[in-house]
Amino acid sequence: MTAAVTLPEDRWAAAVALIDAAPDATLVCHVAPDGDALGSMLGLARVLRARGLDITCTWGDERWAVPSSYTWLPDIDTVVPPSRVRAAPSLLVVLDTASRDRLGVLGPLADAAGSLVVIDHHAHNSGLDGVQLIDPAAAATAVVVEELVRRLVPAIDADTATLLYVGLVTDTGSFQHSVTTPAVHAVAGRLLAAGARPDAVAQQLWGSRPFGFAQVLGAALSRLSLEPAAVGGRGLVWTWTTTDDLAAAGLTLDEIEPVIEAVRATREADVAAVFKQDADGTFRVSTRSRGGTDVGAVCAGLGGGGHRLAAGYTSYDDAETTARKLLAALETAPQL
């Protein structure tokens, strides 16, 4: 069975040595964090705290807030705004990104920290040095963290297992994506054996939505556009939501992220996109591929990033212009 993570052993040893030498560590994930970013960060934080390190967890959004969809995560109450982070931590651990610009306002920490460890699984990385535990073939950053944790402690508790399991199921699409291998299921098995409950996690992530979500979904579906000739004839389906939609439903942007899952089910389109208007007028663009198009490369070219089948970026244009620019970028998108 192929390993879930393939990195040189000396890389792991270097990361462990930095952790052993540090009295404190700041753990930072990317802006607008998702389940893999949060689960990986908080799961590793629990292990490092148990080893005696003084741990700070955060991310660098200017308008900082805990995503309401993840307020149920163990230890989410331990995260702090970026304004409360040490100016020069002994150790900085960056999770779920290796791009300086994805650290937002905390980008300068990469230069100020005494040492740096980067833990990630994205192929589109730039701007960060240090010890790099980066495997683009890994299914999730949580998988890389789980491999590191196995070198740090003999066993993990149920809360740590739950956090890493959240990261795993988030980035494998609940084990539906092609990155799901026998080794990935082996990781899941270890996390379940340690106390993660898949039924409880699934209920929190997918089995419960506020009524307002149905209202926003209805508005988004009413604006749906299908471009069958796009992406070299593989098709694009796209829509958008507005700040008025969110205000009427009483929701935040992170609570409507699952709209993309309904849109991506469109059989006639390989690529799906949802443009979610933010309070400043920009659009957070989420894209998905059914398997024929590398949307990660497309979004990287538009200033964002992500995975081959799921990625995003920020657009500073109106919805129609955003769609036009995305269509143009998709015409040269790498096929899978």
Given for the second form:
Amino acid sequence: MTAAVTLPEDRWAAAVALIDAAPDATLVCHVAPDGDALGSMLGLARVLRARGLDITCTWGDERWAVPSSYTWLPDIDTVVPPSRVRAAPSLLVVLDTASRDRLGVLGPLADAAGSLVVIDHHAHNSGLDGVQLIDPAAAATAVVVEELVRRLVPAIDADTATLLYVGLVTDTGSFQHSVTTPAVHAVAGRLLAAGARPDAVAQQLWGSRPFGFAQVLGAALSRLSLEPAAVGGRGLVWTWTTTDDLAAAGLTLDEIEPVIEAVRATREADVAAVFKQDADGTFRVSTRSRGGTDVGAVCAGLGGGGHRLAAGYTSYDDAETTARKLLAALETAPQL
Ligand code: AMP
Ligand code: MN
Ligand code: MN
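Got the form predicted on its own; could you also share the form predicted in complex with adenosine monophosphate (AMP)?
Complete assembly follows, chain above in first position.
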């Protein structure tokens, strides 16, 4: 069976040595954190705290807030805004963050820290030095963390298992994406054996949404466009949401993440896109491919990044212009 993470053994040892040498560590994940970012960070934090390190968890959003959809996570009350972090931590651990700009306002920490460990699974991780625990073939950052944690403690508790399971189940699309190997299920098996409850996690992640979500989804679907000729004939389906939609429904941006799930299955389009307007007027663009188009490359070309079949970027244009530029970029998208 191919391992869930493939890295040379001395790389793990180097990370463990830095952890053992540090009295304190700051753990940082990417801005606008998702389940893998938060679950990996908080899961590792529990293990490092148990080993005696003084741990701070944070991320670098300018308008920082705990995402409403993740307020149920174990230990979420331990996270602090970026203004409250140590200026020069002994150790900085950066998780699920493919580039320095995804650290947001915390970019300078990477230079100020005594030592650095980067834990990730993005294909194009760039811009940070330190010990690189990066495997582009890993299904989630949580999988890399699980492998590291096995080298730190003999067993994990149920909350740690739950946090890592949240990362695994989000980034594999509930074990539906092609990254779902036998080894991934073996990791899931270990997490369940340690006390993660798949039914409880699924209920929190997908079985419980505010009424306003259905209202914003309705607004998004009312604006849905299908462009069958786009993407070299493979097709694009796209829509957008506004800050007015969110205000009317009383929601925050992170709560409408699942809108893309409602449109991505459209058979006439290989690529789906949702532009979600943020409070500053910019659009956070989510893209997905049903398998024929490398949207990660397209989004990287537009200033963002991600994975081959799920990627995103920020657009500083209005919705129409965003669509026009995306359509143009998709014409030359790498075909898979
Ligand atoms: P999302 O559509 O927000 O769920 O994002 C899908 C994937 O795209 C994430 O897992 C990230 O890896 C990546 N991504 C989204 N937005 C950005 C961005 N602005 N810059 C770089 N990567 C991004
Ligand atoms: Mn992520
Ligand atoms: Mn991830």
